[in-house]
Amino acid sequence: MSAGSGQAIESVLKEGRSFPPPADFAAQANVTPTHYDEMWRRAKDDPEGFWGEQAENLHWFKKWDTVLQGGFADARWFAGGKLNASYNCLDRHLDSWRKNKAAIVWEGEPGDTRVLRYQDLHREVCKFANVLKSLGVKTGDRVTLYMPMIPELAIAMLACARIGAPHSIIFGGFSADAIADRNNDAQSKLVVTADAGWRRGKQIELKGKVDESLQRSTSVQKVVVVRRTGADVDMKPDRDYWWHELMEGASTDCDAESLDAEHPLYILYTSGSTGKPKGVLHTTGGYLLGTTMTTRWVFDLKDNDTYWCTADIGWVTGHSYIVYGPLSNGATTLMYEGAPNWPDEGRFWQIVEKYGVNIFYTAPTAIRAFIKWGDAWPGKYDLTSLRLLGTVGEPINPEAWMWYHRTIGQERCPIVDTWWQTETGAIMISPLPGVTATKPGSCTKPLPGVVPDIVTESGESLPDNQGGLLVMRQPWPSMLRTLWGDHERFVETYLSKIEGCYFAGDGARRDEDGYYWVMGRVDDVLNVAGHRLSTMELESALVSHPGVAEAAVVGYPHDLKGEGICCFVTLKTGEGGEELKKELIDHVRTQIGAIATPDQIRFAASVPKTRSGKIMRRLLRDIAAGKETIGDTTTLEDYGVLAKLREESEG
């Protein structure tokens, strides 16, 4: 949002369908309606009475002597409390039948499986937090993990939580130079990683990369080496080790350290616009009940549920609903290494089949990409298993919301929209799928304890269907606590904006119902002859064509209107001509109206997207303006991609 345009953002999207959650799903829910009313009127007359209660659910070593001090930028949540996750991930299970149930179920690219209970998994993590020990890491160390999706990698994280060493996870893919600007700025002492890993039948160099990084990354002592795939690596004396050689001889006997609540569990690096990447920094107790209590009222999860999450565990989504959140509830979560379309188009229907999975937890990008390859492909596999279905990162619009809901929950399923970011650590806003009623394209209600609002940059409250921006008005216990080195940084990005909330960064309006529509990050909002429009909004729009697969719409400068709206859309099967051009601005036309008119539609093979499947807006608008990329480009999934709408563009 520019300087100074306190107007309101104009919501332009109408969706009036609702789905009310199926009757014989309500029955069994963990939340019903009674005990939904009961939490938020709780939450709200007492919130640190509610989270308080709520904090009896994990296991403390010692009870906390307040729920919170302070505010958002000096917050304290139950101070004077010790605890620690990988007890509550895995000892507190062990007494109980569940130490013989599946904790993480794994399969690799290739059709590799392991299965880890919960014991297995207690002795393996027991053995690597001996290992890191021996390697010289103590309590308040950083531990970078670079590592493919492999159980290896859940094992490294509870390792470093069990002797209170904050992990740094870095996304599979980086560049060495990502690598050494975060190993840097975390001051890391050792690193795990793996040879390579498997992605569409080829080995991603991982070692390489890291020894790279290396070469700048001076804090680095040590480093351990998964073998996963066999590739040839070079391994330097005194410094690199194979994981499967220090494990043989390590000691299963680990007791978890007693950590205070506010001790560091991980730092997860973001990226700027411009700038240095920011290393948001989560503590223990705050985060673990946050992840704890989401996981168990959104996903509504049951001791016999298959549970998948298809995220990346190097993005947070991996972080608080791929491990700490199913594991702190006894779960069995499963973890899948490759991509979703190799060796073709229904790996993950089949994966869904093969294990009955029951809840699935996906991206909007992966749905859109699942509707241009058809529904043939689901159709194949036998998914009358999924009970419940899940989407986060972005946005959904509603077109791919009802795709989802009749192909893959074939209209049985609730659908749990869920919004919340690296920063906040856990679900903010979702349906609860016994309780709430969806609306295509909405993530509904803030959960019990979250006091979300919607605002003008001058922070003053709007009325029911006018968009603004989307701001906390009050602490949560999963929220980041500063960023990692530069809590001035923290304070400038989040809460300088709005005086006395945290600002998300979201523009969103609420309905007549109470209902959140996320309208996408402020940023992406253009300002079109005066009118303030969301690029959600025109994105949801065009895809609501039967030929279109995916839209970004971007704005940049336009002598007349001061900006114009340009589009990138793919279509789901052929190539666009002038006709289908006309066709789509006259369909956007009808469907907001001339406000929204088009000046520009771009057909494109695929859009720049992070590797979480986020498109990367800022990338297209710089192409729109015919400018050179500038700022961190580091997250940038395919460069290819780029290149090959640049080269369009300057055809």
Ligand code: WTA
Contents of the next structure:
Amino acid sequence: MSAGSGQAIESVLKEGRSFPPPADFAAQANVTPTHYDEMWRRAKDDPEGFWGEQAENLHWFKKWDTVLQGGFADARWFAGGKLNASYNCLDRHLDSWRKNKAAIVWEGEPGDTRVLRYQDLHREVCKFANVLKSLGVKTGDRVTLYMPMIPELAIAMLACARIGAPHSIIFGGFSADAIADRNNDAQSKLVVTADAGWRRGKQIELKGKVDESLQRSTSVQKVVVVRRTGADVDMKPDRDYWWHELMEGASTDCDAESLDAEHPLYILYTSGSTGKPKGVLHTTGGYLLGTTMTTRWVFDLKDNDTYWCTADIGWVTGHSYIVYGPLSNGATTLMYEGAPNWPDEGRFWQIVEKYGVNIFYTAPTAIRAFIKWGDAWPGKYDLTSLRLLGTVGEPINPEAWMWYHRTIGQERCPIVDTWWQTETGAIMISPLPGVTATKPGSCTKPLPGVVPDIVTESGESLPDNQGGLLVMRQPWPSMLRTLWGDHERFVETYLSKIEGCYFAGDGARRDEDGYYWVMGRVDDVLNVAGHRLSTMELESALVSHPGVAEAAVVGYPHDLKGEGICCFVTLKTGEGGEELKKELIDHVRTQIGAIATPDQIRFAASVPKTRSGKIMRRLLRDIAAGKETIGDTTTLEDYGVLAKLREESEG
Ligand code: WTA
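In place of the form predicted alone, output the structure of the form predicted together with this ligand.
The complete assembly is shown below, putting the previous chain first.
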């Protein structure tokens, strides 16, 4: 999709259904309509006063002097305040009955389980924080976590937060090259990994990839390895250490550092429209406030809930809504290591039944897979414990929403469709389950304190029901503060496009009821199975193959993944065949990782470009989607003909 120049984006989706909150749900909700109105008014009249009041929900070692200093480009939230995220997620629950409450309920893919009560988790985190210190990690040093979905990942995160060493988590599906790039950019001092992880009954190698990445490392000194599967690994003396050996002798005493509210909590790399991944930086106070309050408001968390977010902690959803948000609220958060279809397609529903899951948060791409697998799988299990459902990651098709509502929610559970981004840190636009009537496919309305708008490329507000660019008009506490090591790129990417606003990179419209309908990315970023991939990065990966002269990558509608990856490839010499297609697919997988596996490779004699040299992506998108048919090997003339045909048909 392209926004055109100052033109509105045409929105074709029309959806008339509406679902008010069930009365019994509304009656017990954390946020009631009256409460919501109050918060909304307070946030509108005095945003800083509002956020200051909300911040009382965190534990501060020292109270802040000012709520907000500066604007988008130099915002400082809660300046003068001191706190610690690990303290907020652990210590503050220990002098209440929650000491013995389950913090993390974990299930491994093979079926092994672990439950860590708040006091257990606290103890493990203190020990690992001491391990980090003993390996030379100091406040401010970066630590990379490249791990499977095991409790040690959450322990390592909170240990980093405890000593003020920002973590940089790299999703376990990324390649050695991707790890090396991120480690070098962040100048990480230490990597925590595991021998391997389980996925669909197979072992996914992790330590081996880290070893390979370290050949190009400019900063990493030590590696800590969790033994998860028992896979063979090489341990390099004086560099590599076993987690269990280090933990054995570690002290359980470790005070949480008193950190500035703006102390960096973590870096998380995400794709942008240019090649290099962006190191999104989140800081302590504002991020924790955003995740804590949104978890309470949107997921309506109660102390007796079992809450399950199915994301991987390698993505922001896992950071905010498996670890920081739930634990800061003293909740029980469920963590599952493996695939949804192992040993069979009923695994998620078996887990819901086994643990009596009450709140379930997943992605539209997963929902589309469930639909494909058939209603018989959820039908085999008792899902009556569920009381609230959520989705995130991409727009949900109204029909998938309806299936989720009927088959999983049994027409009883409200659905919260939550719009947010790695950059926003926390949920921004979402229903409140006891307040907002939902419409399938809409993320509904902004949360209190969030001020979005829909604008043209020149920044003018658009009237209702006209598609345009989604922006934020006001800073919010959990927003990213910068891109690691590149403040200029931060300003340029998010703050320069629409003056005075944060530009999210999404197209959207607002309807006559003030509901937001997100239409997808307007930049050169694909959303594949809820994961952001940059077309530029994919193109660079293809061009790094010796046979490739030029590449253009576009997305196209894909039944399961939302968007599929289509690569137009121009070769240096000769013609491509099936063999080379396979080779290029493997090449992209080794360069970026399995998440970036191309769905289509199309050899073309040339790539169509505008006079100024820009790839004509709209044309390529249409071809990839099968809207235009052309021969196997496309020439510039063919593209020319297509472009002309379209001009004529569009008048
Ligand atoms: C998309 C994931 C429609 C959007 C938390 C955004 C959504 C990008 C929704 C961020 C939603 C996320 N409805 N689109 N409910 N949630 N998106 O950084 O394009 O991995 O900009 O963060 O996902 O993806 P990210």
